[in-house]
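First comes one chain, alone, set out as structure tokens in the form predicted alone.
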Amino acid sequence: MQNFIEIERLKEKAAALGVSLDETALERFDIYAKALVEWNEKINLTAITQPQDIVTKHFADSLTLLRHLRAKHAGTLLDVGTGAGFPGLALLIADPALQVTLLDSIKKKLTVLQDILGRLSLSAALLHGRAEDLAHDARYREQFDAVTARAVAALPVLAEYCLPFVRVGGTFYAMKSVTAAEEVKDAQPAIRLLGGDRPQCKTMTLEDVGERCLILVGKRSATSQKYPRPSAKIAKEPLGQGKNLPKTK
């Protein structure tokens, strides 16, 4: 039976990122891509539906995170605003030993992911709700080795949503375009308020995608219980600006 995606192309792109995909993983990625396109006809999951684009702009992009997770020996991963499962589900396919939790505020998207997980014979925790609420739940607060978000929000906003979930000693990973490197300096006051270390920007160029920036923020101290604030407050008054600036020693 013909594959939905170009398996060898995916294998090569993964290898270029230092990720080895076995036959089972490659077959699962093929099933995932096909299911994604099928579901996308019923619910708006992604604007990227061409098989070759799914390989590069979804799968390969997601896999840029894996070697960093392995370097940190991360065992638990929370994907905030997972949507169609990127990067969380893609990372689980590449490394089934990873304990993945997929969080989204839209239940229909989690229903899709539950179906796809079944087709892949994989399991992940599916968490429905808003990050700013769930981050105050003791079951999830500061419980994860790694927390990631593949989103367009500014870094101070993403950090407030995500850092409260990261355990002390863990890492928050923000997946962004290369232009986000400019955000790093401006976001440092907010990240300090949230218990994070100085952010690092790892830039890379992905063929057919362009330059990408993976921002790494280590968690050095517990986040104050007053964070995250309600979403309206986060949007209106991003941390690290004006009266929110931390005091300098």
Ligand code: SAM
Second form
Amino acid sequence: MQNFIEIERLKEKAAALGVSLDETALERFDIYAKALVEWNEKINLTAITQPQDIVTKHFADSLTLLRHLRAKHAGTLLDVGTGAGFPGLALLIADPALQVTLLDSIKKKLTVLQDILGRLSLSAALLHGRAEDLAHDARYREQFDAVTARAVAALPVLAEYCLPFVRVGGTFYAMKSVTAAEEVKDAQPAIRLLGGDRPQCKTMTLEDVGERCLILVGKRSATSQKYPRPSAKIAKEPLGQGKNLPKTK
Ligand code: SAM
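Having displayed the form predicted alone, please output the structure of the form predicted together with ligand SAM.
Full complex below, order starting with the chain above.
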């Protein structure tokens, strides 16, 4: 039977990222791409619908994170604002031993992900709600080795959403489309306040996608219970802007 995506191309792109995909994983990526396009006709999930673009802009891009997770021996991963499952579900397909939690504020997207997980015979925890609310729930707060987000918010906002979920010693990974040096600089005071280490930027050029920037933030100390602040407050005054940072000695 004809595949939906070009399997060999995906295999090569993944190999270039140091990710070896077996037959099962390749078949699952094919099923995922097909289901994504099918569901996208009913609910707006992604503007990327051409099979060759799904391979590069969704799958390969998501897989850029895997070697970093492996280097840190991450066993648990939370994907904040996962949408149609990027990068979390793609990472689970590549490494089914990862314990993946997919979080989104839009219930319909999680219904889609539940259906796709069923088709793939994979399981992940699905969390419905806003990150800034769920981060106060003791079941999730400071529980994850790795927390990631792609295309969700600017870094100071994203750090406030994500760092509270990271266990001390774990890492927050923000996936950005362009070199985010300025954004990183602006977010540094907020990151420090939230218990994060100095951010590290890893830039790379992904073939057929362009420049990508992965921002890694290690969690050095527990986040104060004051954070995340309520949604309206975060939106109105991102940490580090205005006068909302306490004075440091
Ligand atoms: N990460 C996916 C990707 O890269 O394809 C989806 C990106 S989409 C532009 C942003 C997603 O984040 C949406 O699904 C939206 O519902 C979700 N989102 C935005 N703010 C959120 C919040 N505060 N808590 C939970 N989900 C949020």
